[in-house]
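Taking the form predicted alone, here's one chain by itself in structure tokens.
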Amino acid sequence: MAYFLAVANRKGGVGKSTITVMLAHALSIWGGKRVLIIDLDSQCNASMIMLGGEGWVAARSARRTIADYFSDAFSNRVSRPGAYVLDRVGDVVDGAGRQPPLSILPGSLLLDDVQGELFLLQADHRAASDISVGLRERLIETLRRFEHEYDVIILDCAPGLSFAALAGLKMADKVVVPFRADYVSLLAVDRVALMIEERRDLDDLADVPLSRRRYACLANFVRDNGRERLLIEEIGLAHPVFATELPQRDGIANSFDWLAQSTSMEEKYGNAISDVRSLYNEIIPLMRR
């Protein structure tokens, strides 16, 4: 049964998709895990990193995207969920030059529209809040249909409050919350933490020990200055934070680009390879049940 790992934040521009792909590469190549990325963000950044523009367009033309899967699943037209998944994807190979066991259910620009249509399909005389909860639970059930085929399923969540993102937060065994060291991120981390732990306010959240929370925060785009260090420490007082910090490095920025030719982890991440290894070493113990 798969371990569900979500990457989420209420704020955009914090590197969620890059970190999703970074973890997928590390877990499949170094960990030998069968990894599935499910792109729940209509910006489709994780899909672009893994498939390139032409590959993503081909997936969309073949109706192999998350929007197609949700739409067909709710209409009972899905007999084999794996038909929507693209296998052996990405531009990174292992030490023997082999494609890792890494797959993706690509994102779709139409995902938000499809979620709206699914909401309307559920509508009757129930209150909107009841419909929302019901839709979230059906999406969770639909996403769980992949759990027996993979060791790890990584959910790249949209920054807003889409039904798919809420389903991802609800079902995840662990949520990685990337953040920038600024005050907007401080507020965004508070908000997403309340959603993950299903707490009313920060006082209520404080009753949950840091060691028992389902999320951990990851400082990204870190620069070595006193102001950012204070903000990271402030977040660490109220939330669990990874010891790994991802600095502003060319290796991380360049990893966003899809390469037409296969490459190694070391070539892909360049001067950031030690950062990727550090994060991988922290993630692995969390996945031991």
Ligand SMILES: Nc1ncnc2c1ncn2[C@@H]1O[C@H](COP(=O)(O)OP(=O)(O)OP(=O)(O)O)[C@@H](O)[C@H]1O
Contents of the next structure:
Amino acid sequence: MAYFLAVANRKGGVGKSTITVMLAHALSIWGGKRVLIIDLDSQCNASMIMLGGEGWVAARSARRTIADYFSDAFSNRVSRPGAYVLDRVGDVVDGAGRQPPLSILPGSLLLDDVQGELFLLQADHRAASDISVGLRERLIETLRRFEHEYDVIILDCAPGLSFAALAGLKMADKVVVPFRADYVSLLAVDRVALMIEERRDLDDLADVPLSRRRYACLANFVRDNGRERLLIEEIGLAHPVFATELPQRDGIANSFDWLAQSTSMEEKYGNAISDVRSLYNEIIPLMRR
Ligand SMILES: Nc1ncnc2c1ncn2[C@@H]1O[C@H](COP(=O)(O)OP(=O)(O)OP(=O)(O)O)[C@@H](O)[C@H]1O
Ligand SMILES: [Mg+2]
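Mind sharing the form predicted in complex with the ligand? What's above is the form predicted alone.
Expanding to the full complex; the earlier chain stays at the top.
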């Protein structure tokens, strides 16, 4: 059964899509795991990184996107969820030049509209107060249909609180919460942690030991300065934080670009390869059940 990893933060631009793809590459290429990325963000950045512009347009024409999958599943028209997935994707190959077991359910610009439609559809069946929870549960059920085909399913969640992001937060075995070491991020991490652990306030959250939390925070864009160090330490007092910190680096920024020619992990991540290795080494034991 697949391990569900969500990459989420209500704050935008903290590196969620970048880290989704980084983990997918590392787990499939180094870990040999069958990985599925599900792009739950209508900005579709993870899809663009994995497929390139043309590949993503082709996926849309073939109706292989999350919006198509959700619409069809909610009207009971999906017999095989795998028909919506693209296999052997990405621009990174293993040491022997083979495509890794890496798949994607591509994102769609229409995902937000589809979520609105599904919300109304649920409204026909339920009392108003239950509609949101009902929709979230139905999305979870629909996403779980992939769990038998993969070892790891990574959910790239949109910033904000879409129903799909709420489903991702609820269903994940572990949520990776990337953050920038600034004051706003501190508040954003608190908010998302409360949602994941379903606690009312920080006092209530403090009752859950750090080792039992269903999320771990990952400092990104780190530049070595004292102010950032203090903030990371402050976040670490209240939340589990990865020892790995991702610095602001060209190798990470450049990995956002899809390469028409397949390449190795070392070339794809350039001067960030040791950061990717460190994150991979740290996440493997976290994923043990
Ligand atoms: N460690 C890093 N060093 C340099 N650039 C980075 C780093 N992490 C992310 N970036 C760049 O920052 C930008 C935002 O990253 P990304 O799109 O992954 O964030 P996001 O949280 O998914 O954003 P959104 O909330 O819009 O979905 C991208 O251009 C990415 O290449
Ligand atoms: Mg993103």
